[in-house]
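Okay, so here's just one chain, in structure tokens, the form predicted on its own.
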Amino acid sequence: MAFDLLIENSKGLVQVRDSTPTFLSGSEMGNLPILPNAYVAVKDGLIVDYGRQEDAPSEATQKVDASGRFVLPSFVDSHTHLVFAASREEEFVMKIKGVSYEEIAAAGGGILNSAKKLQSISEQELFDRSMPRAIEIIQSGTGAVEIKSGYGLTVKDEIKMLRVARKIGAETGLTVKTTFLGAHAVPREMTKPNYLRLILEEMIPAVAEEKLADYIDVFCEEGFFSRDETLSIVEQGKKFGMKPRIHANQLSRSGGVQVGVAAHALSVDHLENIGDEEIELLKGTQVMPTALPFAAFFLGLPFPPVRKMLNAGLPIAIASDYNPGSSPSGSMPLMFSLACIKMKMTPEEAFNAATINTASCLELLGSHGSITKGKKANLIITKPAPSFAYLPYRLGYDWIDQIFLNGKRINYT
């Protein structure tokens, strides 16, 4: 067999598994394959083969001299507000000067600022404003994301959002799994009686009929979400096919981690205020709990307790929250080091929560996560590195040479 692309001489395949029949938990985290001297061939954008170097195919389309360097499967990020209209570094600002989070949504700010802006532009704009950032998270090495609504906070401009995180999918390569998000805040001209009977008679239906959800998401935290309010949600976006997920225990022990398990969610996400009660509850269900450790960075928030949750058994995803108010970065290189940094977690622990991991939270271990024979060709080829512990250890340095999706070389220009 010829194959459409061979990198050779690699310093070692990462990830390499036979199969993922699940995801990782516990201290399954922290067995990360990685195989010496290797190669690893691609056709038709999926990878067929894999092996020793002595091994190695002699025909191929395109060859590729991987000495030196290692070679990863792309990063799955798990948790994204990719798609907005413009960035907020005024509240930046703001929040250097000592003013709270909460404080500055309660003026104005923070989600509703951001959906004023958007509700103020066209799907056309919305798109084009929002593709350099799907082309940064490529750069950066993801080759599949979740991209959530929750900036519309009206029906049309709610659609008008996940047409376009639909559409970041169809133009770039990039796997997308979409989230309803209508559940983000409560817009100022509205109580939240009235914008309730909105999410749940009108937005559910809306985004169901034109198939533009996979998931469906609430913010489940004091002041916005409350625990009851949640579950009334994301039971409704169950009748129409959305399947759960929680923004939860950001700002508080807001209940969302037991909503999460009541509603079977995929997953749980940020935690930096989980507890033990929370943490036993998580024990033995299918729901992920993922940290953000971005966000909790950038608001100087406690960062979730993930090795106490590692120790308990637990399962562990990380992922990017790129949004433009709490966390204004999509790069996982950049998680990756910070889970490590600030979660005390090793670096292969934190590699498996931002592949294996996040690959199951988005249902997409079929397909990415680990190199493995039919699984698509998203692959990453670091600068020359000596050890795998290496990339983590330098925060902030670009350690990224090559990038493949779908077995196509990646070069924007």
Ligand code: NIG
Given for the second form:
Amino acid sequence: MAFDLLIENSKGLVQVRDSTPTFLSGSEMGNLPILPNAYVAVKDGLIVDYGRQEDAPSEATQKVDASGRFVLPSFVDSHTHLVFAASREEEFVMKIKGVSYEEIAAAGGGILNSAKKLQSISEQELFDRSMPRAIEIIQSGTGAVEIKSGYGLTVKDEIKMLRVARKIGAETGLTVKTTFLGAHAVPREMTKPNYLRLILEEMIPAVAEEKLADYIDVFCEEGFFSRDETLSIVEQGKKFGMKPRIHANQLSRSGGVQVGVAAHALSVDHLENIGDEEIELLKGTQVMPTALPFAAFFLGLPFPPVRKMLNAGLPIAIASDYNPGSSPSGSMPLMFSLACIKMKMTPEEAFNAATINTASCLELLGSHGSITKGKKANLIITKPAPSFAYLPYRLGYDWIDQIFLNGKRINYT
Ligand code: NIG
Ligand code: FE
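Could you output the structure for the form predicted together with N-(iminomethyl)-L-glutamic acid, given that the previous block was the form predicted on its own?
Next comes the full complex, and the chain you just saw is listed first.
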């Protein structure tokens, strides 16, 4: 077979698997397969072969020498809000001065501030402002991403956000999954019951009509949407073909995990405030507990009790939560380091959490999340590194040297 691309002499192919499990949980998460001194071959955008260097094919259109470097599958980021109109560094300064995230939100800042800005610009303008963030995450090693709406809060603006998210997928090499998050906050000019009616009766059908969302999400939190409201919204979403994922237990024991389990959500995300009861409930379910370590770090919240959850046999995913308020970074290498430093995950557990488990909860495990024959050739070649653990250890150092999406070298500079 004539290969399009051959990456050879790699110090190690990381996350190499002949076949992939449905997800990794508990003690399995500590096992990260690395094939030393190896090659990987690509054709038509897919991984078609890999093995020990001594067995490497000799012919390929393009050859890349990866001596001293690791080759990784791209990260899969299963939770972002990267379509937004403007940054919110003024709130960052308020928080430094002691105002809390909840106080900022209650004063009309936060999500409502982002919504006001987004409502005032066109779809094209929103696309133009969001694309640099898509390029930024590609350059930091993400190959597939979930993007939520939730800064529109009107039928037409939620649709505008989701169209932009879809267009980002169409115009970059990123694989994009979209989530309708109309229930992110109640607009200032509406009552809660009226807004709920708008979500249930108008937004969900309109989003479904254009097939704009793969999933539905709700910010289940005190001061935002209650447990019962969350359940009725996601059940309506399911009727229109959108599977649930839930913003759960970020600022309080909101009942979000209970709803996630009851509604068979694909994931429950945040979990800074979960207790033993929620951990028990998650056992034996297919709901992916997802930690967003930069959001916890940025807001000064406790980190989810990941070691306790792993000891209980649960899986863990980690994602960026890229958004202008609580997590102004889409860097998965940063999440990888924070998961190790702040949540005491080993490098192997954290990398599994950011590839296999995020791909699993985005229903992308057939094509993403590992170096496996037949999967997309979404690959990262690192700079020279003495060991795999060196990567998360070098927090703040850009250890990525080259990126390939669908077998093509990405170079935006
Ligand atoms: O995931 N928690 C709710 N939504 C976002 C923050 C949104 C914002 O502050 O703009 C989050 O942290
Ligand atoms: Fe979020």
